[in-house]
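In the form predicted alone, a lone chain appears below as structure tokens.
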Amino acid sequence: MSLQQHIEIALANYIEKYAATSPAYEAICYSVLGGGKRIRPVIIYTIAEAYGVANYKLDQAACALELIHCYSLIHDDLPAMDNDDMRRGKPSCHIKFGEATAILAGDAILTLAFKVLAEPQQNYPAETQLAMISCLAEAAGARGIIAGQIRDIAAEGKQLRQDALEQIHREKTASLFQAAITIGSLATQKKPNLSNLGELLGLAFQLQDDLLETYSTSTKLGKPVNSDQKNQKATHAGIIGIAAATQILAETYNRAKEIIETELPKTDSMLAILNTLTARSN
């Protein structure tokens, strides 16, 4: 079984166990299960498999993680967001259940993620686990992906440097990577030296959707081209060209590798992750 189907069933046996009689159950499977890459959650599985700790140990920070991420795109869709009708192939949760529940459903995601993570467990010291709920309350907190939702808006339509740029993708996006790498840090009892892994991975998926963003089609990407154009965001292809953003994404790519290379006594897959980080299509 693959990592990406482990954490599928996991997903649905929490959702189930704690949101089936719920109202918004309809929308919160439809947003959360059946499509998605599963990358944050397969990073924690990753680095914890490194140091010969077993896949089921993390199925309660790795779903949390994703959960989070699910909630996040619901609300990035949003009409006051990204106003995106499309995603992962499908109907965006308020184009399929309505602006209201649309809402409530990422509400109740977002919860239920910190439900999940508290669940009592054996698999580690209960002060890890507190850890790592403090880990991902920061990351989706107002210094993490909120903080870089709130720049994202606030830039629309403006001539942003490049560093101002790389601060909402900071925040935004490779929020939810750290975090997956401190996780599943936490989980091995080691330390290893991985504290600027996950805002390379991050920062690398961000430049690779921003050159999909100008060549792909909603087809392969599962959602709208374009969007950041009619919504005049900021990106590297737009602030300094297709050339310029590739090679940073190549540059990204050698820095995030080398630490891989030098930190995790297992390099296979981390090193297969972030292939896949800057090689996808979609």
The other form holds:
Amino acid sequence: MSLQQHIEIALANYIEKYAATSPAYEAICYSVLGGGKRIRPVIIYTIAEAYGVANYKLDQAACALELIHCYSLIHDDLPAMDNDDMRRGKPSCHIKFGEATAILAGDAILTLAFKVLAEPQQNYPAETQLAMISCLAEAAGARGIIAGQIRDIAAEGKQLRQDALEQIHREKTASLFQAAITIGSLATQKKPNLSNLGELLGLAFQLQDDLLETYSTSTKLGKPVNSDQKNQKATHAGIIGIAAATQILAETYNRAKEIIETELPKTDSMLAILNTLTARSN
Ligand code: GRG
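What does the same protein look like in the form predicted in complex with ligand GRG, given that the last one was the form predicted alone?
Okay, now the whole complex, with that chain kicking things off.
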């Protein structure tokens, strides 16, 4: 079974357990299940696995992080935010269920993430679990993706400097990648020195995302390709040009590769993720 299939089953089980009787159930299933690349939970599993920690021990954390990601996508698509009609190749949650249900389903998924991560468990010490909860709250909160989203909206239609754009990407995109790295590391009880890796993965992912917006088609991406343009969003490709953005992507890739090769006892799966992030086509 692939890690994507593994996470799919774990997510479905948690939704059944904690949301089956909710009037938000249908919208929650619609937005969480059956789509998405599951990159962030796969990173958690992969870091832990490099130290010999079995996948099932990370199910709570992996699901919690993916739930935060799914909620952020629902809210990001809302008319007050990016106003995108398509997500993961199908109508966005608010198009399918209406705006109020989409907002509430997003709130329910955000809350479910913490319910799942706080479940009693015996895979690591309680202090480690608390540290994971705190890490996820930080990444999802006022200094994490929310900060990035607010700066991103405020920057619409403005000329942005490259460092300001990178700050948005660090907060909006890299925060959840960093959480994946930190949570996976916490589970190993080994304190590997991977502090910068999440940021590099997030920036690489976002650079590739910018380039895909420039090159790809909406059929391949499962969302409109002109969303950034429509919302007058700054992109790396727009600010420094496609060639320079491609060059920065290559440098970011090399820095991430060096950390992986220096710090992880087993590197093949994490290098495969890095390659997927920087060469993905959707
Ligand atoms: C709190 C509303 C709110 C937003 C916070 C994280 C975020 C900011 C918004 C999410 C939308 C967005 C454009 C994030 C940037 C990173 C990105 C391109 C996410 C898409 O992630 P993928 O490609 O999505 O991993 P799948 O569908 O594969 O899960």
